[in-house]
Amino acid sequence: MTNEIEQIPVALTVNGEKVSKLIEPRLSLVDFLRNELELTGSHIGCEHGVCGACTVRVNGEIVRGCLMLAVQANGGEVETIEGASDSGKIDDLQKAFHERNALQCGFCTPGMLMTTTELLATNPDPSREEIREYLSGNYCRCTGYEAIVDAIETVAQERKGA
């Protein structure tokens, strides 16, 4: 009897690049991204899906990378904060977070940015209350959220030309 864990193949597209690896079936998506692909922007926080630090996009939908197995993304498309940043799609959000001091330690920031991207795509002119509600699954222990809400509100106004 052997204690080796069976490795299974996964093939997916991450930030526009095709990736194939042999992995353990129980490997979470966030662990796969961080440990197998060295994409460390998505963080591991609570490992229960409540803090939002591991937020990524899979097939166009925001998911918690700690709650999804990498094999569940097999054949799919994954976008991480690195892909969103490299594409320039969140440049204005990153700038506003910096200018409004909406990040301090930075641990929650990738998840906040990924979640905010989805918010602004589905609701380009959210109220402050709608912003707070949408971010309710993303914990920040440093900022008190006001600066984060300010940054998002600023970007929404700038995008609509106000």
Given for the second form:
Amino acid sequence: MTNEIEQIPVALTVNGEKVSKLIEPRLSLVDFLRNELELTGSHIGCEHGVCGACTVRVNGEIVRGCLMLAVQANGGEVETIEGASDSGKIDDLQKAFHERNALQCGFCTPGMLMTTTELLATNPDPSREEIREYLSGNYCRCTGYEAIVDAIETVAQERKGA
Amino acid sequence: MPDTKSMIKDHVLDRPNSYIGRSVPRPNAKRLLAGRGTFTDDVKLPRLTHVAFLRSTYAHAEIVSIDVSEAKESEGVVAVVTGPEMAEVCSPWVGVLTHLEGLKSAPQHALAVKKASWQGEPVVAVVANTRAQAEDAIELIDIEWKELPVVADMETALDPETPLIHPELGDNLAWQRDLDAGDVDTAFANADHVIEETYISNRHTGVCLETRGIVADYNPGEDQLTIYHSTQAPHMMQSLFAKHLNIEEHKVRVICKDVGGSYGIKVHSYPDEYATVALAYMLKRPVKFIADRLESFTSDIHARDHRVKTKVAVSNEGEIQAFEIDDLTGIGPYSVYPRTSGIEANQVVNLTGGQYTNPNYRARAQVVLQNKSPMCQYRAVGHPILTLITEGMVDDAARKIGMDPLEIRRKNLVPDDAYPTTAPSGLPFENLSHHASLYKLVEMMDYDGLRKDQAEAREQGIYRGIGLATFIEVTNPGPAFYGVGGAPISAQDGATMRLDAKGNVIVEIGVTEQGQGAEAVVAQCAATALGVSMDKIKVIAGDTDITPYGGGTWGSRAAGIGGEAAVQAGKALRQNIVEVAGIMLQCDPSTLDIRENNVVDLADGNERMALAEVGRVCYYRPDTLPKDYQSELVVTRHYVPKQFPFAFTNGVQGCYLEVDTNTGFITFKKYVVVEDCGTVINPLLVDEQVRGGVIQGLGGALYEECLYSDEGQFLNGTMADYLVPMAAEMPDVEVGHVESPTLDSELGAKGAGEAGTGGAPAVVMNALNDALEPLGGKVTIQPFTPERILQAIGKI
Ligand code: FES
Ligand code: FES
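Right, and the form predicted in complex with the partner chain of this protein, after the form predicted on its own?
Let's see the whole complex now, leading with the same chain.
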């Protein structure tokens, strides 16, 4: 058996920058982002779509970076926590998470934030139960979730008032 | 109780503009929110290689032969190393400590030599340019195994017909401890009631969202090993890596950047981590190991596999007269190094029933070997079990005599004014507040109101239950925990504080950060003691070359021990600064203080000079100071608890839940915790430690269980199969505090990180059994799954 694996070209836009690379077809999107582009804010917690640590946005939709192959994002637009953070559009969420101590180790946090952007985009005024339900695909082993729910609730209310 | 404030001059809790007791957000959390943390897998070094391990698929099997020839030829492979080759570089270890007398274990290797003793034990290491290439090459390794009989069930591990895991040890008993205090036999003989039960806590594990990981590099030019490690105890790891690779300790540098959850899982040393370091040493280039999730499940330590037979004596009036327990725990094939796998059972023996006045107590703990993943200390070490059985027994007694669970606790808890006192096991308790905490909890949860609601609900066929669980918790461990037994684990910790030329302050600290907020509380303590604002402070932790030698963060020690070291360093630096300021200002230093980044007059707070000016003169213009005077703007202070071996904390949890008797599902209606961790440095962080701890405890109580087949095969090693708490199912937790500071330190802070976890299983079990009582049901086996609940009420 030989292990030579054919590389194929991909070209996509990541956080607004055009990138093209030769990659192995088996490479997952999150490994691609982390290892090829050094965007290490997306994390790997389970590698099979359960924990949400790898959550990124592809063509406007939230996806699990471990379940999608990098080649599937070919030609698309990807946004990671680094892009979302630098853009300033999640400033209020980051601030609320910080003030409410809605993170401890911070490993789940990028995925939580990315998921939350989607939640608030689709449901700007969620109840606590709806927030909890929506976050069920994002595991956090440290916080026990309550502070995260509080922080999201705070932002939803602030945005409503704004 | 005297208070330290009247005994210590210039007490830190009397400082103006204090940060102590304030909910300051963690300064270092912002980078994590921006996705700019540095977890171990984020570390990239030039010429980096990756290691993957071939792990035993058998729970117990002899290695007849290994053929790695094809693997070595595989694309990208740098090296393939087997157990005997590894053993030439990395010496084996034995996980025993002398203070756990009689504890025995066998030598354990970084890679299995001759045989594998659990499914998941690393056997061959493959180093390649990418992890995928290393995994591809593993497929090409040919091992001939000879299966050996498996010891899976701890109940039969000691039977004469059961094969021995390590024949050289003579039996499968790693350790046994017996304790007999008071007059147990007489108490049981004379008791009005004796209630016996068996409680089972099933094996579970920590599931850190960031799996274990390590990057090691060896530079032969400097004879220097540099190790990036997701660990809780950098200096301990430095010492262990140096010892087993036979390198001088100062040639090993352990750097601990961001740690993605640890909870005790990352306070141990692991074979695959020694192997990674040894490989870097052998190959003279960096090697990275990041456990994948399956590896995590089978190679991270597990915990809490206990079967405890209990017996409690109670009088008709509700006086508890004796406790007796028989604890059996299976720890896997080796006692884990260096903290050993005896501590969990030891805690159970030490602390069961410790919050009650009853003096008659007998305990036996048997710690047995088996062919499953090794077990060791995980958050709250032993407390979830001992609280489960203590509070289970107390409820058993109350139920028997028809007394309310609150009443029996009020009657039997050690009075708050009785301290200091000693547990039946001999451990000293400095000052606990069980009654004050219980009083507060009852108010917060509206106990009487809930009882009424429960009665009304029952009339409508709805089953709700109230649970109470008081607890004691070991925190701020001194050398009695590990050091006295011979483990290279520092009991003391230090803080080095440096005023720079611009009036900013660098604090280097031996305790580490894993998300609890250790750096924030250290900054709060340092800023308060010195007299500066927190934005002037930068805290550096987790680097053995830089920080004072220390123990790291575990055992709820970071705030109490690290915080006190920072307080003392801050006070000492303030003395040095006002001394030189006194010279510059030509006044008596004892008339000066530092407040809000300025040297001020102690009496009225009038500003005299900025700290930046002190820095400027000392560093840039020392020629303007007297020739016989040398300023010192760097100080180091250490702290270790000296009066008591541990700072015990206490608290109580209460919950109210509803059971769906058709599905076995439960819904939390209320969850309250009252915690006494002494001085609260940062209420925001303490409350979140409690909440996070409770939810982790609820994981063990309700969902988490490492399932094994009779052949010792791990059956649910994915996150889809091993359930952990998710947001939708978990309750909001109300947290209240009683503050009984420890007099062992000026700060008076005790730990708070584990209390939530320790009490959660007990309070859930008691609430469930309260709910199920009218149906004649009782659960005693954790996790309390819907299936077990339905079995308890005879529905399935
Ligand atoms: S790593 Fe993708 S969901 Fe867990
Ligand atoms: S903050 Fe650690 S996993 Fe969420």
